[in-house]
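Okay, so here's just one chain, in structure tokens, the form predicted on its own.
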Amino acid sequence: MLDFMVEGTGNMKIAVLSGKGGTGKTLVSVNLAAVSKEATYIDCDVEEANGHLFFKPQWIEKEDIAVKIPQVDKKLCDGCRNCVNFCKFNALVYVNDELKIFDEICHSCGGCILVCPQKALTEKDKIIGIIKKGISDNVTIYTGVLNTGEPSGVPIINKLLSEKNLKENKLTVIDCPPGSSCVVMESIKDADYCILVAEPTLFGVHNLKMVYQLVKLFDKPFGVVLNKCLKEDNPAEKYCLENDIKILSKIPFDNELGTLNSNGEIVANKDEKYKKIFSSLLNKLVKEVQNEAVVNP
């Protein structure tokens, strides 16, 4: 295994991005973290994560994460309805002569209780999910799990992506959500460096062109891993090319990949071909962020 340790990199964040489900964001991120000496893994894919699946951890910390959402005292509310026109989100309304609140909408910005004159309305937790903590060899592996039917991930990833998460002077890999909405944007807001990972299709290309144009809004340096690639003709390579768009590895079309990764297992651990990709995908991300480092100090 790779010890990524080089001087000057300091606690190396790294981000893979994806445009869609099913890219290989995941088979990206979980491989990166095995073949360095000393990693943490955070899955940010609170809606669906499955990186655990893979480093199959010893689980050893749950959490559960809670929102504040507003309660009233009805004998205080006199009906002014300052909340009901503060709440852009309708999460309030006052209706025959009683405050409703609709947690399932609410923002918890606690801009209602502010402005309430009466001072009727307080906050309560509502716990919208867990996060996990489990070990996995070399790997400390973190899993932020939403619950059905709550509106935003962002509570859970901002806690998922704490500084005591954080060990210093090791290798960070974060699994962001696929897409480019606000959870991938919290996913990447501190990320030293980003990976694009984009399959060989004119589909991936336009999923490609959605999270190249989020990272350039949040001047982040980045590059591409190509993924399924095959001999014929590449698109996304294309556009890269046409781009100036850094192309990080280009991971081949292979069925015994697949199948291992279908299979949950961590590829770079079964066969040396693997772990050479990823190996020297590493290498590349090092030297890419110390040269971020020295550009951009």
The other form holds:
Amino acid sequence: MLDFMVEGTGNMKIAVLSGKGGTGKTLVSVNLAAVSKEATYIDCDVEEANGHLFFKPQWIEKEDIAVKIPQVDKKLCDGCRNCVNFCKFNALVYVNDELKIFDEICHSCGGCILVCPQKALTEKDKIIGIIKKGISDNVTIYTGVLNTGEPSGVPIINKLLSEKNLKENKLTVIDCPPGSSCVVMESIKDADYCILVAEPTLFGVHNLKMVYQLVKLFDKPFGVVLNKCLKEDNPAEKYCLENDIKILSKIPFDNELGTLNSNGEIVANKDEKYKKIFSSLLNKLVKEVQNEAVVNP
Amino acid sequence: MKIAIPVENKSLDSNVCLSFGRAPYFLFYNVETKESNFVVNNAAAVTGGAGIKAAQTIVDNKANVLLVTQLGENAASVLKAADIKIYQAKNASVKENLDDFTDDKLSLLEKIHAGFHGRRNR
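Let me have the form predicted together with its partner chain next, following on from the form predicted on its own.
To see the whole picture, the full complex is given below, headed by that same chain.
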């Protein structure tokens, strides 16, 4: 491994997001963690977590993640339907003199249990996935995996970003799911700074707009990393300039980088010129976050 | 026998609504009395679980038969629990579908789709 490592990141939490998959979120996240003296990398893309393929960590912990869903004692249920009417997600129906519960529609709010006058409803655990913790050199890796067929990764992301995983005094890089929906909101809500990764196409601009609107809505400080940059005009860069959006870094469209990355290598550990791209990006982030702390304490 | 149909408008000339859960109204047609009763679908605008909630309406109105162009698996499981027979409707007027059903020209719905729930999460 090459020697120079970025220090002084404190415990800043950087979320990396993009409007669609394949723009380079994991490339940026993995390499930022790799060039930091010490870092925590959290893979919140629980539907297809792949950051661990780069770190090849030694796994040291594994935990099942469960949500609470209601179960009914049919002997106690008198068919009042308070629960059916209460549920905003319509996870319950009353048919043929029996309460029927749709587990995968339930959002685990627990409301049905509160409104049941007969105390016929109780909670039970339903395992929806796992969290794994691993170590690879200077990086601690947390990976969430949502079981196939489960509709929402939010409870796993919530657990991944729990206090104990974030509190240590080192850089945390949060590799978000693609898009701008609930799972992304859950992933960025505690971040100090958001990096939006964008591709140099019109489609890339469309996707950049989505996450740009999201981070503004969440009032997060943010900047853009332009990935796969060519010599030609870059519509994403043009959009940033027109909207006064800070461009943090430009990563070239580079065959060698692409090959290394697709072979599961951490490019910053392989070549000094790539290491420079990510260490200067991280140094820039340190300044941005410090500046933010002064302006918006 | 009571037949339920998701409809676009409160009329027998209305087209069958292609969506079940999000249909604006349901027609409940009593075969014996030839009475038509149009009920507002209170699931049409809910954020999630529309098929399930709409199926509850069909069950509560004591329909024996449902004519639909397509149906999701959650709604189907509610209707099946209530022993409601589900037939494949044609993309045509309510009247035409009722006539075809009476003439035994409609077949039972075979394909139940996996539902649209959660699709907006990605």
